[in-house]
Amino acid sequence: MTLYRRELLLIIPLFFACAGENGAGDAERSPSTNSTMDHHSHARPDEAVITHLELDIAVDMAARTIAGTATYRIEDHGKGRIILDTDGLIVEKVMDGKGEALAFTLGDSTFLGRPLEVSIPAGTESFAVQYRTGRNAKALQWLEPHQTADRKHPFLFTQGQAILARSWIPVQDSPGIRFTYAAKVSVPDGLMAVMSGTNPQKPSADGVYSFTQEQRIPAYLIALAVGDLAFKPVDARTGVYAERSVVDNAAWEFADMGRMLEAAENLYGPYRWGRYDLIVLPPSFPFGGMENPCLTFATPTIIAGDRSLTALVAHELAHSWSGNLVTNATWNDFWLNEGFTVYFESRISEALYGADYAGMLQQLGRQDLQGELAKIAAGRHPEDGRLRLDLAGRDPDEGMTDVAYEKGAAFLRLLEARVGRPKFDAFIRDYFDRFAFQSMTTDRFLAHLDEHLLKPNEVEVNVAEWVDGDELPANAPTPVSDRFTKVEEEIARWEEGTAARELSTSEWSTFEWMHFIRHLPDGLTEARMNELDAAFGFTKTGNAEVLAAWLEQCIRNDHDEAFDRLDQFLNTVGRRKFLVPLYTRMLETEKGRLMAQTIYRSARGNYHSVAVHTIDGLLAWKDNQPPVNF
C-alpha cells in the first residue's frame, strides 16, 4: 500500500453532495447545494465544479493511448481556480472558451495522482484541456488479439471505480460530484465503441461514434469499450454486446434481462436510464460486473450455458437505483451502494425464481461474509469490518470488501423484518424517489432512516452496532434455504461410505454445487478427490463458480491432477473474486507459494491494474523477480 502524505490533509477538498432533502433530484438543480469531505479527490467544488463534460478523443490501439480534448461547463464561485484530478495524464494545453491559453499547474504525485489546478477568471463558464493518456493508465486494459475470444482484433475497456477515471480523463473524480456528459470517439476501422450512455447498435462506417449521457453521474461511471463487437437485442429495452463468437450465447444466457427489469420496476419504481444493455468483456475484466449506466460491463465467467449465474445481472441492474441513482457520497459510504444493491438483487431473484433461490444466494453471501470478517479481524485494519469506513490515506479499493455488500444487505433485511416488508418497500421506494440523482452520506441516510422509518413505526434498532461495529451483530437475520440442508445430507452420506455417483444430485443448481464443494470434509485423500472428480467432472466444468470452488479444494488437499487446470484458469481469467482466494490458498504452504509465484509470473500481464494491485500486494510482488524453480 502506498503511504499517505500527511501534508495532503491540509489541501484535501470539499465536494458537493447534490441537492436538498425534498423531492426527486432534477437536472436543473444546482450541483453544489451541500458539501462533505472526500479524502480521495483533489477537487474543490466549493470553488468551482463541473456541470457538463464534452469529450472529443481518438483511441490509438497500436500506441495504446487516448488523446483529445475534454471541454467542461462549470459553476464558478469566483475563487479564481478550478482543480481536477489526474493520474499519469500528459496535459498539453488548457484553454478558455475562446481558445486562449489558461495558466495551469500539476501538483506532486501521490497515490491519488496529481491535482491539475487551472487559473480561471471570475465568471468563467467553460474551459478545455487538451491531453493524452500515459502508457500505463490504470483505468485502461489494452488487449492483444490473442487475449480476446475471437483472436482477430485488439480490445480496450475502461474501469473507473474507485479512483481510476482520473487516469484516462482529467476530471473531478469524486462520487459526490455529478455531471452530464457527451463524447465523440474515433476508433480504428472495423472496431466499434460503446459507452455508459446512448449507444450504437451497428458499426460506424467512418469509425467515429457519438454518445450522450443526459443524467448527472459521477466520474467513476464514465466507461468506454472498443472492439470488434456485435449487438443482439433481448427485448425492446434490453440487449447484449459481445465479440461475434460470443454474442449469440450471451443473448441466450441473459434472456431474462427484460423480466429482471420489470421486476425491479415493480419493486422500486421506474427505470430512469433509457435502455439497459450489457456488454460481455474479455476474461481479464477484474470484476463480475460493473454497473456503468445504460451498459453493464460483465465478465464472460457468468456465461455457464444454463443461465445459472445470472444473479449477477440482477445485481448490476439493481445498481441502476442503488449506486447510480442514489450514490455513495464518498468511498467511506460504499455500503450505501452495495448493501442496498445486494438486498435489491435478492428481491429481484426472489420475484423471478422463488424464495429458495434467493435463500441460497443469501446463504452463500453469508459464508463469504464470515470468511471476510475473520480475515479482516486478523489483519492490519480490523475497523474494516464496519459499514462506515475510514479510508483516509488508503486506496479506497482496499475497503471494497464483502462487508459493504453482505453486512449492508443483512442490516436492511433486519430493518425489513422489524417493520414488515410492505412498510420497508414503501420506505425504499420513497428513498430512491426522494434522493434521485443525488449523493448520500451515511450520516444523512441514518437521519433519514430514523425520521422516516424507525420513529414512525416505533421501532428501536441498535444502528451504531451495525454501522460502527467491527463484527456481524448477533441479531443479523439468518438466511434460510432447505435446499442447502439437503446438500449437507448428501455430504454426510458420502462421508459414511455412499459412492459419489450414487448421491442424489441430479437436480442441483450451481448454488448447491458450490455449497457442496465448500463444505467437503478436511484432509481428503487423492483417491477421494479423484472419486469426486470422476463422478461430477469438476476439473473440466465450464462453470467458473463451481470450478473456482473446486480448485480451492484441490490446493487445500494438494490434488496435483488439477494443477494444470489451475494454471490455465489463472492465466485466462482476471476476475478478482476468483484470483484472491486461489492465490491466498496457495500461499498457505511453501509448495503453493512457489506455484503461485510461477503462475503469476506468466499471468500478470493478462490482468487489469485493479487485479495486479491486489495480487502484487498479496504476493509482495516486485517486478523483475528472479525465476522460481518449481
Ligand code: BES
Second form
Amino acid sequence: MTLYRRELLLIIPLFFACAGENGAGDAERSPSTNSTMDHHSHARPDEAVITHLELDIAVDMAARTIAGTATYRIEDHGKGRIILDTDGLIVEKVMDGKGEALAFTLGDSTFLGRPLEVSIPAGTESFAVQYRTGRNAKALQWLEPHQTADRKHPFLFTQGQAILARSWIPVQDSPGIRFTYAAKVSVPDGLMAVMSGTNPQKPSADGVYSFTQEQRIPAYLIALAVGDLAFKPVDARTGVYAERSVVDNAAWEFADMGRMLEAAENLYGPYRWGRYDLIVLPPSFPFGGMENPCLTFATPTIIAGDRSLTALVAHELAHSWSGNLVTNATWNDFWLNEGFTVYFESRISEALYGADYAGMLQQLGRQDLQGELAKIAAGRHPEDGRLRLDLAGRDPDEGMTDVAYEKGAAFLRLLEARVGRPKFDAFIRDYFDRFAFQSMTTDRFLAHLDEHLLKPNEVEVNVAEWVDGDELPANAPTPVSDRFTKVEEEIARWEEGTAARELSTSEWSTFEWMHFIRHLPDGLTEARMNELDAAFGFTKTGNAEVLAAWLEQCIRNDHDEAFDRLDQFLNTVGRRKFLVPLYTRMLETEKGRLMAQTIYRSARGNYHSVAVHTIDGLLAWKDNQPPVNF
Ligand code: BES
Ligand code: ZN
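The block above covers the form predicted alone; next, return the form predicted together with this ligand.
Below is the entire complex, every chain and molecule, led by the chain shown above.
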C-alpha cells in the first residue's frame, strides 16, 4: 500500500501531462499513440507513426494467399525511417507517394515476426508496401468447403488479436497505435467479403468490395471474412451475417442484439461505431467471439436453439466501449480490456435478464477463475495471477487467462460495492468519454481511479494487492445464486438414492445444467453415468457448453459410450475454450493420452493456428509431428 502511494505520486504528474486536458468530447484531438513501451511490437511510433491505412488486396482462395498494396498516411518525426511489423509476409516493393522505390530491410525473425524498416526522406506523408501473405500466415484460416456449414464454397477468416495482424498486413501492430482504414478487397466469384467497418449487405456483381473504418483503431481490430454469406437484419441497427443455411437460426438466436445495444448505451454512453452486426463463422473459429468493430466474429457453438448462450454477444458488444474505445496500451494491460468487459457484459445481462441470470454467470466465472489460479500457482509463471502482467519476451497469448477476465471483473465489482452503483456508473461512463479512442495503461488507470473515485469518496482499497498480487484477494465479492444452491441440493438427493429422472430439473437453464455437471461427485460408475445420460440426454445435446462439460466428466469417469461423440466434437469444433479442458483431461491417463493423440492427428488440420499452438504445447507436438517417443 505504501509503495503504491509512492508510485502514485510519480504517476499523477505524468498522467496530467498526457491526458489531463483531454476532457470529454476532446477525443478527436487525442494523440494517435502514447509513448508506452510495447514489448510485442517493433514499431517506434515516436519516430514515425501510421495515421491511416489504405488496403487494396485480392484474396486468392485456391492459392491461399492475400496479395496487394498497403498505403499508409503517416506522421513523421524526421528520424529518416519508419518501422512496421511483419510476420511471414513477402515484401515485394516499397514505394513513396509518387511510386518511386524506397529502400527497406527486413530484420531477423523471432516470435514477434520481422521488423520492416523503410527509409523515408524528411517530410514523407505517405508510402506504400506491395506484399503477399506467406504459407502459414497465423492470422488466416483458410477452410475447405467441407469445413463450412453449407459445404459448397471455401471460407476465409482473419484473427488479429493479439499479435497476428502482422501476418496478413504489414502494419505497426501495437494496441497503443491507432489509425483509420479503408480497404478494397477483391474475392472470387460467388463469395462475399465483410470487414470490421462499413459492410455490404448483398454480394457485389464484380467480386470487389469497399470498406471504411472511420474511427481510429489498433491493428488487432482489422478483420476480414470471406465466404458465401447472407445477411439478415435483426433490427434497424443490428443484423447477422452467416452462411445461407445458418442465417435464419442465427437471426432468431440473436434477436436481442438491439436491446443489448440499448442497454449498453443506457449504462455507459453512446455507441460510436454506426451499425452493430455479427458474423457466425464456421466451427473451427478458435474463440467464442472476437470484438472486431462494427462486426463481432462469433463461433456457431453459441447457437443453442434456445437463446441461452447469447451473453457472449453482450460481451463482444461491451468491447465497443472497453477495448475498442479505450484500449489496453500493451498486452500487459489486457485486464483493462477483458475485466471491464466481463463487468460490463454482466451489467447488460442483468438489465435484460435479471440479477439471477447475471449471478449464475458470475458464479460460473468464479469457478473458472479458481481453477485457473490453481493451475497458474502450480506452473512456471505464478506471476500470471496478477492483473498487471509482465509478458516481455513471451508470446502474449500465454498470459491471456481467466485472471484478466474474472479477477479483473471482481476488482470492479469490489469498487462498485465500496462506492455504490450510482457513483461507480458515473465514474465508468466518464472514463469511457474522457479516454475515448485512446490507449490506457494500468498505471494511468490507477491514477485516474484514485483521483476520481477513491479520494473523492474517501475510500481506501487494497489496490496493490489486486493489481500486483498473485492471488484473489480475500475481499473479492462472492457471487451468490440461490438457483445454484438448488442445483447442489438435487445433486445431494441423487447421491442419497433419488433416481436421476426424479430430480427437480424442469425449470433449469443451461447455466444450472453446467453447474450440475461440473459438480457431479468423483468416481461415477458406468451405470451411474448411463443413468444420467438416459435421464438427461447429455451425449446427444446440441448445447455445446453442456456437451463440453459432460464430455469432460465422461473422460474423468472413463465413460466409453460418449467417446465417439467426443471424437466427433473435437474434429468439428476448434474453440480453444472447449479444446483445452478436454485434451487436458485426456492427458491425465495413459489410455486418454493415446486417445488424445489419435483424435488430434485427424483434428489438427481443422484448427486455427492459435488453437494448434496451444494444443501442440499440451501434447508436446511440433510441426504436425508427434514427439520422438510417441
Ligand atoms: N477478445 C477476446 C478474444 C481473444 C482474447 C482473442 C485474447 C485473442 C486473444 C473476446 O472478447 C473474448 O473474450 N472471447 C471469449 C468469450 C467471452 C464471453 C468470455 C471467448 O472467446 O471465449
Ligand atoms: Zn473479451
